[in-house]
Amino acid sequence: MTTILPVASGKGGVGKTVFTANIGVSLARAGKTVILADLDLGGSNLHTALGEKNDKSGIGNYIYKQERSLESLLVETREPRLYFIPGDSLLPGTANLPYFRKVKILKELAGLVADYVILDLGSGSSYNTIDFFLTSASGILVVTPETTSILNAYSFVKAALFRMIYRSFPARSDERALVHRFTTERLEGTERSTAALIEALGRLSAEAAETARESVRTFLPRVVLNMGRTQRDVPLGAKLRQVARKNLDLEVEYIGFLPHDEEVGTSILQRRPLLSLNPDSAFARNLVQVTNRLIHEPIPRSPKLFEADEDLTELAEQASF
């Protein structure tokens, strides 16, 4: 069975693309067949992190109907079992993806044959990015231990959850109209929590409220804290969980604590994944823990409640600096 792993970030500059490239290499070296798809529309650069030439047809060609399928875009990389679907950098202007093309891409992603299809998404909370993120209920969000990163990550998770609830109802339904009003109209003094949205849906019907609750139960985003320097970064990183739990009644799970590593910058300059350049680097050693987590638990089975953020603390304690 193919596992789709969308990787996103609330803001740029947090190392999302570097993480995507290296986790792809790591999974391939663990014996998995992996496809990396560059879906950062309007800003694709996964080829740089992979060290691949940008001279092949990519997503842009597919969007403009110059290629017939996503499968026809597959490129072999220098890493055995690792394949790559280039982005749109040869054909700029694809950021505003037509809806029908997005739907076609979503359907074809599910039909790709591999152990893992990993999506490198654009930063921010556009509908295109969020809809690609929602190809899995357990997408990966890369954050750094900075207040701006945590706040933007929370905004992304909130937007994704409300979008998931919106898409849980039929088109042109009263429920969709209510969710749309709830998320777009700015009413002073109106609470914008998940509980308030479910209460509003409940006034339409008990079934609508239960549908929304089920969306919350099944949405289990996972977080990788990148560029950590010391265990003192744990409380700031844990803020995302606290605010998501308080305002959205949502659990997030931390699956990685990756240390700040000067060799990451070197790998970008040399256009080689750090796992290829130096598999013994601090970043690479800790990435193996994330890899093992993804292999043994590709989809979380149920929310895990960590009242004192024991999972993130343990990851930081295990990290090699």
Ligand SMILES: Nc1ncnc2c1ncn2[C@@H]1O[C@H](COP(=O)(O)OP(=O)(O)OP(=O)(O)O)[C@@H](O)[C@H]1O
Contents of the next structure:
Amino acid sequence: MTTILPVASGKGGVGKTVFTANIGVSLARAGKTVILADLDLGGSNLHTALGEKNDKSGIGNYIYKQERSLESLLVETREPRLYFIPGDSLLPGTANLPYFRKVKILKELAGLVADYVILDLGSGSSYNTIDFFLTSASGILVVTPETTSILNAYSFVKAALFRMIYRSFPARSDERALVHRFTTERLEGTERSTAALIEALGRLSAEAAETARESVRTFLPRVVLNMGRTQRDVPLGAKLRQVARKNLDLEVEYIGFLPHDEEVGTSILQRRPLLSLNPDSAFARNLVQVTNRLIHEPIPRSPKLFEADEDLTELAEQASF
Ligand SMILES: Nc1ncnc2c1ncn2[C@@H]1O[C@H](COP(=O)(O)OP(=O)(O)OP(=O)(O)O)[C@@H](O)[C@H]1O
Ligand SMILES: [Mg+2]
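Pass me the form predicted in complex with the ligand as well; I've looked at the form predicted on its own already.
Starting with the chain above, the whole complex follows.
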């Protein structure tokens, strides 16, 4: 079974690409076969974080039908068992892809022979990114301990959840039309919460409300807090959980607290992911914990257990700086 792990964020520049490159090395060193796919179409730079050359065809070439399959794009890295698929940095940006194209890309990615296929996504809430994020009900969201990052992460999970509910109904159905109106119309004084959406769907039918409720139950994003500096970052991370719970009835789980580490920048200049350049660095040591969690807890724990943010607090307490 291939596990697909999409990596997204609300705000740009929070460390998705660095995380993807390093978790790839770390999983490969744990004996897993890993493929990293650069799906930040228009802003591809995974090769830089991996320290690999950028002279091969990528997903952009595949989209423009210059390549027949994604498999033919696989590039070996210097790390045994770690492969990557370049993005489209040799081509102009590939803005919005039609849905059927995305479905085709995702089908091919899921058919690749590997233990993990990790998707480095662009930042923000475009449909491209959200549809790739929804390949898994438990995709990884990278946040940094800043208010803008947390607010944008909240907007991202909200957009992803509503998109998931939208996609749980058939094309051209009344339910889809309702979800679309609900998420696009900015009516004065109306509530945009999950509860309000489910209530509106319930006026169409009880089944519609139940289908939406089921989407909310199965969607459990896992969050990695990156560039942490101190345990005082915990309350900001906790804020994301609180607003997601209050407005969206949605639970999130924290699976990593990665410190801000000057060596991350050095490693990029030296063209080697930090995990391989310095496995003893603070960043690498904390990343290994995330790796172990991904391997040993492939399915999210019940986040309802984390009433008082036990997961994040524990990670921050264990973090080495
Ligand atoms: N833990 C860290 N400590 C120090 N610097 C970091 C850390 N993580 C990432 N960085 C730095 O932050 C910058 C942004 O990282 P990166 O490119 O991975 O972010 P991104 O989320 O992929 O950005 P984009 O949204 O543009 O794709 C880089 O310069 C990287 O070196
Ligand atoms: Mg990136």
